[in-house]
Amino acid sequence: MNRFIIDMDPGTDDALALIIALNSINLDLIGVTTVGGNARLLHTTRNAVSLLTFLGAQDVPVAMGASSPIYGSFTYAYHFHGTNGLGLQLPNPSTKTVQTKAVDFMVEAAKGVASPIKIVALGPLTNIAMAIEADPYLIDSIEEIIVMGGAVECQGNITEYAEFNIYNDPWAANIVFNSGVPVTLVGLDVTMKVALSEWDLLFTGDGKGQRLARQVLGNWSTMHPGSVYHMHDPLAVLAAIDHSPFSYHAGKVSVVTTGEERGRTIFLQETGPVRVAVDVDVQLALNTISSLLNSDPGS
C-alpha cells in the first residue's frame, strides 16, 4: 500500500476526494496538509480537521500550510463552494492541527522510510514548492505528485487561459513541474468531462461518507440550481489509486506567471517528467468514484 499525503484546500470537491481516499484500500493516508485557495487558510484547515473527525479519521495528522502564494495573495472561491468553503457546518473537531507546519511535515514524513511517499495536491502548489525549495533532497523521496490543476487544451475556469489552482500560485507550479519529480497532471481537460447530476439516487446508504456526500452536494445544488457538479478533486485522487481510466501524454509543462495569461499551462509533448491526462473513460471513472464514495468501510 502506498503512503500518501494529501495537500488540500477544502472545498466541496476536496471533501468528496477525502472520502474516496479514506475508503480506498490502496491508499495509506499518513497526513493532510492545508493551503489557502478555495477559502482562507483558517477555513480550509478547520474544514480538513472537521471532515476527518466526522469521517472517523481523526487520527490522521493535519499540518497547516501557506496562507498566501509565493507572491501576492490567493483568489478565493466562496461564491462557488459556499460559506466557510464547504457551505455547511460540521461538528466541532475532536483534534487540533499538529504543531509542525506543512513544509516541515512533508520533509519529515519522507525521511527515513524504505519507500518514497506520494503527494496528492488538490489546491495551489505553494506548500509543495516551498518544501522542495527548503530541502532539495526531498525530490528523491517523492515517488509521484498527482496534481489537480491545469488546462492544457481547453479553456480555463477562472480566466480564459487558466485553471483555478495553477492561477493561484503559478510560481509554485513552475517549481513543482521543473523539480524532476514525476508529476501526473489531472486538469480540466479530463475533469470537465466527468460530472454528477443525479446524486440523490447515488448515495442511498447511511454511512458517514454517504451522508456527508449527500449534504455537500445537496447544499451546493441549492446554491447552483440546475448545474452539474464536476468531479475535479475526486478524479485526482482516483488517478492516485488507479490510472486505468486515464489516457496520458508525457512531456514538460511550464506556467505563465504574469499578465493576461497568468496561470496558463503550456505543455510540450516530448520526453519529460510530467504526465498529462488528456482523456478519461467517463463511465469507468464515475463508476469507480461512486463505488468508493459508497463503500464506507469504517462506518
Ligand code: RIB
The other form holds:
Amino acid sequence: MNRFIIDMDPGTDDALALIIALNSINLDLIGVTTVGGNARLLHTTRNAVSLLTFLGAQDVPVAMGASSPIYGSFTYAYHFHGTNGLGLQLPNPSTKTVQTKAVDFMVEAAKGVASPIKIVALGPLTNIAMAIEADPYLIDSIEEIIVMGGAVECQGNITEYAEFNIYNDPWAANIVFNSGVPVTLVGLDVTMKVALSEWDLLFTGDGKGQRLARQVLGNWSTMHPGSVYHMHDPLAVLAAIDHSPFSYHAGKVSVVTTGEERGRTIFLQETGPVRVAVDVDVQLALNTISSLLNSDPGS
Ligand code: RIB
Ligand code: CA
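Just the form predicted on its own so far, so send over the form predicted in complex with the ligand.
And the full complex, kicking off with our chain again.
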C-alpha cells in the first residue's frame, strides 16, 4: 500500500477528500501537513486536527506549514467555505499538532524508509516547494505528487486565467513542476465536470464520514443556495487511489507569476515530468467518490 502525506488547506472540499482518503484501503495516510489558502493557517490547522479527531484518525500526525506564499500573502476564501474555513464547528481536537514543521515532517518521512512516499497536494504548493528547496535529495524519495490545481484549457476560478491553489503561490508551483518529481495535475479541466447538486439521499448512514459529509455539504448549501458543489479535492485523492477514470497528456507546465495572468498554467505537450488530467469518466468518478464517502470502515 502506498504511503501518503496529504498537504491541505481545509476547506470544505479538503474535508471531503480526507474522508475519502481515510476510507480507502489503497492509501496509507502517514501524515497531514497544513498550509494557508482557503483560510488562515491557524484555521486550516485547527480544522485538520479537528477533522482527523472527528473521523477517529487522531493518531495521524499533523504538522503546520506555511502561513504565506513565497512572496506576499494568501488570498483567503472564507466567503466560499465559511467563517472558520469549514462552515461548521467540530468538537475541540483531543490531540495537538506535532511540533515538527511541515517541511521537516516531509523531509523526515521520506528518509530511511524502504518505500518512497507520495504526496497529495490540496492547497497552495508552498510547503512542498520549501521542502524540495530544503533537501535536494528529497526528490529521489517522492514517487509522485498528485496536485489539485491549474486550469490548462479552461477558465480559472479566482481569475479568468488562474485556479485558486496555483494563483496563491505561483512561484512554489514552478518549483514543484520543474523539480523533476513526477506530478499528476488534477485541475479545473476535469474537476469542473465532477459536481453534486443533490446529496440528501447519498450520505444517509450514521457513520462518521457520512455524518461529516452531510454537515459540510448541508452548511455549504445554506451559504450557497441553488449552487452545485464541485469535487475539486476529492477528485485529486481519487486520482491518487486510482488513475483509471482519468485521461492524461504528459509534458511540461510553467506558471505565470506576475501581472493579469498570474497563476496561469501553461502546458507544453512534450516529454516532461507533469501529466495533466485532460478528461475524466464523470459518472465513474462521482460513483466512486460517493461510494468512498459512504463506506465508513472505521465506524
Ligand atoms: O480551486 C480549488 C482548490 O482551491 C481546492 O483545493 C479548494 O480547497 C481550494 O484550496
Ligand atoms: Ca484545498
